[in-house]
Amino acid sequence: MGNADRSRSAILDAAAALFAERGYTATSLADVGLKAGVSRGTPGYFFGSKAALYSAVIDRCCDEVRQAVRSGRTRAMESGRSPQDILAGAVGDYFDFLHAHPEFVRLIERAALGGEELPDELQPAVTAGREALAAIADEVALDPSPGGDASQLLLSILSLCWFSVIHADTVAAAVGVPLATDPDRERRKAHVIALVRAGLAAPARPAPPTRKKASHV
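Structure for the listed sequence, which is one chain, in the form predicted on its own:
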């Protein structure tokens, strides 16, 4: 890796940490340069603007998510395992990615819940979700339509994996589920994967019909 690539990577690392900690509005390009150990003007030289840098941070995070999900799926496919095992491999690697990159979770959560006014083009959209949805629908033959079983399963997977990162020190600790050590996280990951497997094995129950109120004439 050349000096330019190292500088660019250091800037992205510093920006991800600062945007996650302080938010978009409170972070300046000069702050990023200082944290990255480069000159104050270097982030602007590489990325042009704070908006472009933020967009690059989000894009890199999404690319890393895609790679995490793909790697688990690829290993399982090469082993000749069942579709359920393939999905479990992807879920496990996604879980590991989130715990190794908590700044990614904080970035998305801050943008969603922090009340910051971001330019429309910078609203984080985890485009890897579409790829994951297609893979789930293909591997386990679930309905891929909007709101279908594949969408529901993907949302459940995202929720189970994200919650462990967001509430490791709050809700999880309060109910006696420690997540501070690698063995703790491995136990939680195994439980998440078991829930996903159980959900695949259980047929989805249709919603009960809506009862119409009797009309009084």
The other form holds:
Number of protein chains: 2
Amino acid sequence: MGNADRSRSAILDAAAALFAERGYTATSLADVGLKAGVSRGTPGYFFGSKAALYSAVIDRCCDEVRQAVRSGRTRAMESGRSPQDILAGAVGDYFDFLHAHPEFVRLIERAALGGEELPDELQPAVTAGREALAAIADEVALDPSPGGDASQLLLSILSLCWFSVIHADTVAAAVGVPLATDPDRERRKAHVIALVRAGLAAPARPAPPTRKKASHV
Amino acid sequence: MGNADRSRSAILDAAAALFAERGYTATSLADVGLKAGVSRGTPGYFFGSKAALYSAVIDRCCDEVRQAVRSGRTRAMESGRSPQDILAGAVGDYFDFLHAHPEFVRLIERAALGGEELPDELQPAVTAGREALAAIADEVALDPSPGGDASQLLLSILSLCWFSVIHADTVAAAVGVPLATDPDRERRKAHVIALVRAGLAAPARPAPPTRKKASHV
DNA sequence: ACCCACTTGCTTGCTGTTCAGCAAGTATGG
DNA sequence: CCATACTTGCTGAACAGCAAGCAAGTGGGT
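What's the form predicted in complex with the DNA like, now that we've got the form predicted on its own?
Next comes the full complex, and the chain you just saw is listed first.
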């Protein structure tokens, strides 16, 4: 009958899409089977359990990320440019990568939000996802003092690239930043890179005090 | 006999916490009842349906946000400082507010992420959540030219403040930015504000090209 | 004949919703 | 003061639907 590998990867694809779109709990194995063009029970047949399927999906995502990070790294090293330019290039590449894989971003975002009834045995998978991020961190770090400006800037880079993927057609649209077309994204990318460059040049100074809120609720 | 208002708000509190922590689908009305200290059937008794309960939770969140935004706005107007300082203060306040209400952030983040995790009749509630964000956007905006530098910077501000709440003990920790204590958060806030100030000073220039990826997957 | 990929039927447990009922109050009338 | 009728807040059992997991199949290729 049908090819097992083809079915496996079809199921993996379908599951990744559905988990990213609806979340783990809201996705049934029957849905996955339907989307993958197989029967209700086939996902369970191949992966044993829903949790294992999810784990496989996360693993595959992390592998892809690791690969992309690695290739991006070697590329950045080869070009013998200034650290600022290398960082700017890396930021741009990261931005492009995330925007090319929104499904991955949503998947990891859901995992990071956590809770969502992820069985305990998946915690390793989630940790792997975090490690992939941490790897990016290591590659880019200039001054690895923890809690220092380098870490802060790195976190800012991640924030800037991450957010506009997740909230491209909600928040971004609401505040007047279109991200639908390629030129739109290029504009956004240019802004992010400019911000990062500016942040590289200007180290943090103590800001004027902002009143602390003793908020209720 | 029990007080109805007390029960209602206990249920609302419990539901908000659980929806934020686990997501909509992964939270059962029985869980809500248990956490609220009432019986399994009471949430349904008061709110009619799970969807309506969720809607009520979102509504309450949005009200709180609107109120905070309004008060923050008047405060920013009163102090007759320079635009840069006003913006810096607003960013700081926004940062503080989000970090003081992580539950709200996670709730809205889930709403923004989750297309079909929620039944269709809740779409209005989700839209309301997004509008709350958009409202914040409007209040903070200085120069409303759409797609221009102001919008870009505003989106960056939202990204920077938002991200560190959601990923405080995952990504941030992984890249070496602690956010557990108050001084930690103050350091982060100072960095964000410094970045924004730097971005205010340096308008975007065309960046050196970063090779476009023809990525598979 | 046998394996391999896959399907279908069934069980079991959980979840939302409904509902009859109960306990604690409040109003009414004597 | 008390008894009766009625309302309100809340409970827990019953019901129906769905989803995961298992087991017994089907069927084609070798």
